[in-house]
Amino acid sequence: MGLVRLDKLLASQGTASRSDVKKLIYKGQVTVNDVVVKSPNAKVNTDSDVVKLNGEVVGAEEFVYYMMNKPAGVICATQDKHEKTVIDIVPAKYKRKGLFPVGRLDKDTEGLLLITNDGDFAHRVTSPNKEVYKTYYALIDSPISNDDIEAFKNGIVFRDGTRCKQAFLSKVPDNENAVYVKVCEGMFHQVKKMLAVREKQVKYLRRISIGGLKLPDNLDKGNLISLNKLEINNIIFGEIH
């Protein structure tokens, strides 16, 4: 990894959130080379600098980027009592420490959903501010019309009051009962709540791209694959509305 940040390395290892690593590091638990140091921001390099959180050595493990066709009935979560989570279902071999969900898909919702250590990355794909649409295809009880393309354009307004970002809505070719939902948020059940306020019910969720990543026809449900170095400038660069 070379130089790297000293919070960002142990937020890496699963330690701890980004926030909490920085309260460790304020409160002298990070030595580097067996001297204390406060500065969240220092550089360390992982080729040669010793990092100890409490006097234990933390490592230097390269961050992964997986993308999981997420089967329905399990839960985005890294872990739980009682249901089954998408981190469960990672095969042996691309299990690492610290791996978690980039956002969430529904339990009963379908499609692309990436998997990292990489925090840093998460947040860039997730704050709505950063704009990395997710697109959804979803089967609807009513077609579609005009003014509900509009209503999407102009930002949905839920009952408490919360207005959606501007999102886009369009009709399938050749099936009027389907659409895509385009969005950069990930508000709980947002796409399903967006469309009840145009009345109508969704009776089936799949997420199939993420900014300009798509999820591949041949990635069979629960699998997941690598993502290489273009890949994942594709995720945050490679769209274009």
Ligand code: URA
The other form holds:
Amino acid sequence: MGLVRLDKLLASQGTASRSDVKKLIYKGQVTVNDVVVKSPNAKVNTDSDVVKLNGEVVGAEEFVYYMMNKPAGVICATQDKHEKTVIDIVPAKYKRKGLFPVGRLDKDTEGLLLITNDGDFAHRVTSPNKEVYKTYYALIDSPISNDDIEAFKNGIVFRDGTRCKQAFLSKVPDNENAVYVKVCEGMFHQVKKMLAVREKQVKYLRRISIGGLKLPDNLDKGNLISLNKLEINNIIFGEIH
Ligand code: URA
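Form predicted in complex with the ligand structure, per the form predicted on its own context:
Below is the whole assembly, all chains and molecules, this chain first.
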């Protein structure tokens, strides 16, 4: 960001609205390099100055990238009148203006969900043309056959005639009712509908990777961590094969 107004920086981090931020500054609750600054239009250098609100460092990144282990029971939206959303459960210290989930998981689907405020990045990850494959672990009601695997490779065709892009279905060792499904599109209920075409009903669905980024085993349901640059790059360039 470089040089920015103190009130603008604080507001951009979702701390409070610009007018509320000004009040916090006037009250002496904001420091720059441990010196109280009471002027909202003071310029701060986001590369070198340390800005704190009530003693807590305020981040200066324009864009943030998080991965959540989405629990079942919350919806992928920014806000909703009736349902709890994935943005509602983002812990306060990670809250920023403009956060949204990258693509959608159904309410009953669990697993890897990216949350960001970077629209270009989200487009890069979700656009089918960019072919970033997402891997799902699914429990289904009957075992798959080699014909099912071939059908996924050839492109499943929905009842309305929509042809899916090439996808990959494989068996999970030691559980004949479990499969991995790799898809690069994000149509509504895509995995459930693709399996339904092959007469398989999904009982449980969890996303386990996006491109080269895997959901870590130790990230509890509902928890969220910030991604580093390597992990962000891995999503797009580090496809797992
Ligand atoms: N496909 C589905 O059917 N549901 C999801 O939540 C994600 C992919």
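Take the two forms, superpose them, and find the largest set of C-alpha atoms that agree within 1.5 Å; that set is the rigid core. Positions refer to the first chain, counted from 1. Note that the structure is a prediction, hence the values are computed from the model and not measured.
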Rigid core fit then I232 CA moved by 2 Å or more between these two forms
no
